[in-house]
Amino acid sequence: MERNIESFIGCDSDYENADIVLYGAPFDSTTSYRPGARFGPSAIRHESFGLETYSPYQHTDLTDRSVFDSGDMELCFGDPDRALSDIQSRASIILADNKFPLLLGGEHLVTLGAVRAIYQKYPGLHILHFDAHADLRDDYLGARLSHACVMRRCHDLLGDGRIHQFCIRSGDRSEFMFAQAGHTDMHPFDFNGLKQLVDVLRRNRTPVYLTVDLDCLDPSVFPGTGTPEAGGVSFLQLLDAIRISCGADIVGADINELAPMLDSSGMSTAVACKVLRELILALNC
């Protein structure tokens, strides 16, 4: 792979020496409300130069990390199966080279491609899922591959009790009933219980995939997303949750659902950039 011309700030390692590899999945063809998340990865890169590489939250710097930005994949917008296959292939290459795959979406369905690859390497995988939405529908308007179904498709792979959901505050009744039946471990509205869970996952040396749908944030903080939901967490609460989560054995991660043109102020993109910086610095790679 060649270095991307416009990379996320501070992510200028070459591929061979990198511990972390960014890869973008600009896909939003199953978005159920407002499209635009396909432009999220490139916007994050472009606007990242308004950031410092240093984090006062963690007292460390992106220049202390070895991160390669492989750029955005060219995905078939009209074919979710093909797009997911391409994402899975890219993640598999990164994993085969013993590097950490960090995915930038795109709509949340892109997570499924990464999880498929990581599950092949780590069959004991668990998922930490931060989101406003349960994403547990078996289908959305007849489509089983939708951003509204992504955690249900991950459940098809992993089975019961291995998807841990936080901040959930929206979904169909059947989704909440599915979770309450013990299929997933759902913590609605906030991050209560996260630290205790991470302590258990760490003790058991459980491989964990972290997926952050940025609409877990309150829309007063992050309006630039396709399906905003009132009542979300604050920026500082999310940063704290990311740092806590990285105490587990995180083997892959993503952030997704920034639709930059839906926030003309640019604040949502700025927030996404800072979340990505803090995630990179929190990872134990």
Second form
Number of protein chains: 6
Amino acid sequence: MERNIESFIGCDSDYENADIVLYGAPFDSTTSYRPGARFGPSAIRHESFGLETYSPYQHTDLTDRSVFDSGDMELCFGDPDRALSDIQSRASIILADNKFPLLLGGEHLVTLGAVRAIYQKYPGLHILHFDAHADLRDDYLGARLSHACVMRRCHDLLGDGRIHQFCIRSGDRSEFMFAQAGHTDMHPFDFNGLKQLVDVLRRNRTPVYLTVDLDCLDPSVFPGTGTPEAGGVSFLQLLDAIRISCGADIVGADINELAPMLDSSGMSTAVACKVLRELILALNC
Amino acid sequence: MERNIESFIGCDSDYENADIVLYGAPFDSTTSYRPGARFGPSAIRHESFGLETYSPYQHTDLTDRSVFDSGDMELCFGDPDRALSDIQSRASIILADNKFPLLLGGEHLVTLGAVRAIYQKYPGLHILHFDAHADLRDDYLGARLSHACVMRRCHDLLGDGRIHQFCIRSGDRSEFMFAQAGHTDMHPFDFNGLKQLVDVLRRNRTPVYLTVDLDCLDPSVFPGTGTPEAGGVSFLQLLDAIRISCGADIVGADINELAPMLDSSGMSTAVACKVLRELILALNC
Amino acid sequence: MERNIESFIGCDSDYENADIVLYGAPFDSTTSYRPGARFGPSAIRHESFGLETYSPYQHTDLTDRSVFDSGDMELCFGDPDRALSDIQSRASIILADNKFPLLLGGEHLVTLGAVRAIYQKYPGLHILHFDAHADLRDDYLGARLSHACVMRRCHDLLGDGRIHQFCIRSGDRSEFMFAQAGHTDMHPFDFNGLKQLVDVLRRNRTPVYLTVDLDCLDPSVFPGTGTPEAGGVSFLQLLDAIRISCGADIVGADINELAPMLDSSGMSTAVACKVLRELILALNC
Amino acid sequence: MERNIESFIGCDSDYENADIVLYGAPFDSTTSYRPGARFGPSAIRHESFGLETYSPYQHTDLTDRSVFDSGDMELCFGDPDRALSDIQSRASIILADNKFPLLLGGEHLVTLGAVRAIYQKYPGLHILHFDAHADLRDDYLGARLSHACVMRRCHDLLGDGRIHQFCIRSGDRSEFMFAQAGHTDMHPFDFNGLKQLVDVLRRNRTPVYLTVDLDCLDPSVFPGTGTPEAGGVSFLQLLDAIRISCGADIVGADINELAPMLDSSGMSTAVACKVLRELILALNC
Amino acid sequence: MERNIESFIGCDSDYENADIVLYGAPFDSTTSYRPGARFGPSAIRHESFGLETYSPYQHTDLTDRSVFDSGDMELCFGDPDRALSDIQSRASIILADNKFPLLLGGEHLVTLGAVRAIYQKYPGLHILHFDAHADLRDDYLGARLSHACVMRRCHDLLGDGRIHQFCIRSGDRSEFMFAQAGHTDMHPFDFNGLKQLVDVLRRNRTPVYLTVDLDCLDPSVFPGTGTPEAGGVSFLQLLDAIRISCGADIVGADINELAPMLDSSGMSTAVACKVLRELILALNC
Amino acid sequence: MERNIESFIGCDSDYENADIVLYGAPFDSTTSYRPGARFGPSAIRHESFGLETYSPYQHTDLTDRSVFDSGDMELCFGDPDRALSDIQSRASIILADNKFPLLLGGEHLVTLGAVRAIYQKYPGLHILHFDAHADLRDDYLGARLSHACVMRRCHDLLGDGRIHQFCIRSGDRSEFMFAQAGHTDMHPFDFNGLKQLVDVLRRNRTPVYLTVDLDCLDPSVFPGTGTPEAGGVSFLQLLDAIRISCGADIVGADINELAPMLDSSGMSTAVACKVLRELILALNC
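Cool, the form predicted on its own is there; where's the form predicted in complex with a further copy of the same chain?
Shown next: the complete complex, the earlier chain at its head.
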């Protein structure tokens, strides 16, 4: 008899043969409002058995891909430094093995761990950032490692003009001014301008990290998140944006901020599963 | 004093004088993921007292119709054969009395009981099928009587080209290939092509069974169902589709797959009530 | 040390310096279906700390305004007469001090208390009414002071042609006939015609009361309300309508019918907070 | 085919042949904290199909009794006077037909309607009152017809020494002083003294009304109520107390204050069903 | 990197070296009232990471034991025959390998599969049955394979006097009469008589199957089950009963009827985890 | 008009005149399992309006006391060091003003901040610790500032024999061995030995800090907490223990670990409110 293995559905490859490696970061210690994103990756894995592996949108199937699911890391609650370092290490190993690191958050801060690892390998890295929130605060109640500051920390690393933000509809005034000053390339509310941007990135063979904060979706579609913001995009719009983005040279990605306990209907987790399926299928790995 | 009668609101006709007869099938034993559709029909009846009988969409009122609500059947859990046979019997009696059988599920498998009865009376029967799922598996974990196989079982009965599927956005690859091979007339994602089809059906005076799996709706509108699938249609689109469909010669119908406990907000049950009201008002009985 | 003050976020002005005064009416005794709107105003205040004060839609910030939050009144449950009288008194004081009264319900009946006070000051008052329900019954199970009758009571006061209703999609037949007979100016389903109307109201310098029953929103966006009605408007449509309305001479306003316990995800309360923020920012005070 | 009759399980007698008549009062307009008791009686009826009719505690079965379930009255929300008058009328009819009136609340105020009717027939009436709350306020925020005042209103009617209160563990200081002054016979916390009291009542052939506010139970057993008060009695203690009480000459009874929506697990409704079954079986009708 | 293995906490032995083997039966198709027990075993496994492996009651630790967790079987919904046969096969393999089969339900019917396998090996088998329900119906709505009939089916196999029932407090009259007629050894309400019985079983070296329907616990402790029955035992009483029972020669066991979705607080799953830990630690394997 | 002040009911004293000062620490960043304790203090304050100020257990009233509620501190999520330092500062100010600091958590780690301040003033400090968990780990996944280590950190400060633990029923083996080695005075499961201990403490005039982790209560009474542990004490037992404890010279106290979102029934918050009321009334300030 075999042990009880729980992977995201259809992701049953060996590590050696895998092109894509899933790794979960169940961390939400800096969440300022409603916590629970720590349960996101395991919920996605657990509820994926209600999902079909086949996509009628892309006419292909997860079983056509080689994906390994390495489960959740054991991260230290209450110590963001240590947690980020552990995430960075895991991502570095996956990259060193020439596999695609696909991170499941957790709060959005976890992205910083992955970006640090990927930036080391790809110094010319750009970031595609889908999110309701600008995440550009320099600190939040004194903390510089906070989910509200994650893109600002990425900016510290990458510098001006390399973070492309879409769907943004929430932040304090200073964050919007920071973007307007040219530090980031912010597209408020929706995916306007994405196609043109990806064309440029592809032409330039720019390595791109894609980070999908699922709260870019409208709360009607995705209520199960810490800080739902009305006025978001639809599932089909996000699907489209993911497929467009995969026209660029995506070298790492994550989806994050599912807080499954906040949506007792389960539809948020189901949407997250489907977004993950479509992202895997859209990647050119 | 009278006993406590609980009917769907505005459906207070005697059986003798009724044109339409509601009958509930509180069955969900073959549901593979999240059960609870058994509570659908009684929830619809129970919560209908929060619904107006008047439709501003159709400018007419349930009290203008003659509808009898025969309540829920007592079905045997864990024995699909027996349950389907009981549903078929109830439908046959209603048909024999020249009334319109309007079934409230329950999981989608219950449709098979109704279709068997109606097919006996109308051998030229076609089916209009609104659903997120193809329901065309030949078996599910060995069971051929499963909610995931119901349209395949209907196909066994009716044969090629007589099942018209709309809004389909989930299934395994073999189901989509079964449809593409011409066995069913599948319209993925939405109601594209419905109007043209109904024109043909009306011209040919084809008897049509309409089965509405409420999960054709987007989960944002209808989260209270066993397997919510992002990317569905809106309430107004479904309303439109129902009114278009009633241009054909509808000889039987059902709505199914409300699992009220999965949506603690109650909006799913409220939507189901309104869909039922609009369906009754759209029928030419 | 200071006492624990809980105001709607960014509304920290002194009463003396305030242009706008928030006052909460935690009353829902006449709610006929699912109660709980009594908890609306305190939930809006309590959960507002998850909201940004800055609006990327209007490029302005609550801290640019002078708003005083006077908290919830202590209203007598089970006695609508007394409750309405208390609301009227509070509104009158705010008006007498030349401040803008912005009421947080509570069930929709609370609007009548505010309208009575404002009508005394502005006898030429018109009402802009956003709602899923017509609220035009003359009585409900014998009660004339009911949330289902509130616009009828306002009509008693204001007379024909001065109540402008938008988004209406539920009511009994008599209510729609009452409107069609010209007693009110009813625009079913959406905001069609709002812009033209506001142009006229502005040109005529008509004083206008704006009452927003949040159930005008689609239940997918706002499930947390007593009687959710499918087929409503989106958040962005409501936002637009509010900004258009503020082109007229708004002299008082309310938002009502949030029942936070009916939506365990919290997204309804979050939407209500954002609607309130945008309404405050759109007002020309 | 028959209409859909929904009675409390095993209560299928005709009115003519019934010894006991159930009548529901779905009213909660004066509830000061968390409303929802209006849904109590229909939930008890609806969920009773999960209950056995047989009691292993009393070795007897509901089918051995003759009980008629007259369903819920249509009461006017927001008008306690009118609601109480309707309840009184219904109770009076049942009494006039020499049947036992068994009321299902609703908030506790509904008891007053029943007591008024029964007091007319039995001027020597005493009341057995099981409750966490004293309910002896003279008014609540100005209202004298409030659930917090119901026993005080009964005292207005019956006078000193005829209300026997058990399990009381909440109230303001004045209520406890009112009792201590001898106006009521208050037994705090539990059923201490019940047996002795019932012996006296039986010997004196005193007609007794039994009112069971289910919040006398500990919240661990019965969380689904507006104002749960820790430190209550267990289910088996309540069972015992009911059977002891039925040694007296009970001439009317009620159970009240189930708010089913406040307990999503459903155990509160299940307990209420079982208490009702045991009460019916314990009555000497 | 390793695949994501999800075992009950502290149960990390290889199959070969294991003394005890856990196997999950996620089946609830015959549940007559509220389904959901299918999610029991995976919830127990999933939430066990909130449990300590050490027991202060037994001063020992799960890591001192050798337990293998074989995960959930893939059972066919809607076909009890097939499901029971699959469970029987799994139990037979474990027995053939001289390991202790410890089944996690699912609805109570799953016990029949295990008992069939164990009875083959131990024809002198007795059953210790802890449950709120007698489960002695001969059929339920026509079905003989139903969770309400499971002990009757076991009686078909074992015959009179070999099923020892404890905590029973619900059933129809015929079930209690069946027991009283001597077919089973029924101890209503609690564990009265357990100690004496186990002494006899031990002295006779009788092989015993222990089946724990967790609804023997009071609903205040364990609300998350299909049919909660007030008046049950406490956690500490059950703990005691389990340790007493393990004085006999237990040759197989199960715990069942956790329906985790019915208890949003999670305490029911937490209790089930602890009962399983204590049962494993009490077994003499 | 006044601003909206939200204090725990009956705690309306000025700071200057107050004997007791409430201060909330909405922090839960190190919670290892289910977060949410951050919402505890505001829920206690918010829901206290459903509580009576009078205690029938102690025959006294909160309005007889002088208590100031200083609201919640703004603590930095994700940075335990900074948070503890802020809590320590607040406690020190209250102590310096010769008032009694009564802390509302938050996860249990917050106690460390208060103990540090109080230990500075009272070097002979002992701690009375009511909890389901030993909280004696030296680190948790590498973090030494974790809710699972809080009593160990207090032990670092106070040394052997000065921490008296009651109700403990969960921990890993090493924690129980640490206690058995005499480092702490551990009383497992219940309040056995409390009375004798308090007698000694009183006689010695030992200054005592009382920390009540509400999960010492049985989960049936208090499910709304991160890690519910079956087998706890009842509300009345806790009440008794608090009153006994107040026989000693209590110089500071806290109650913590209410996670209100985990109990949708609200009974956990209601219990916490009542425990706080009874604690305030039992203190000799």
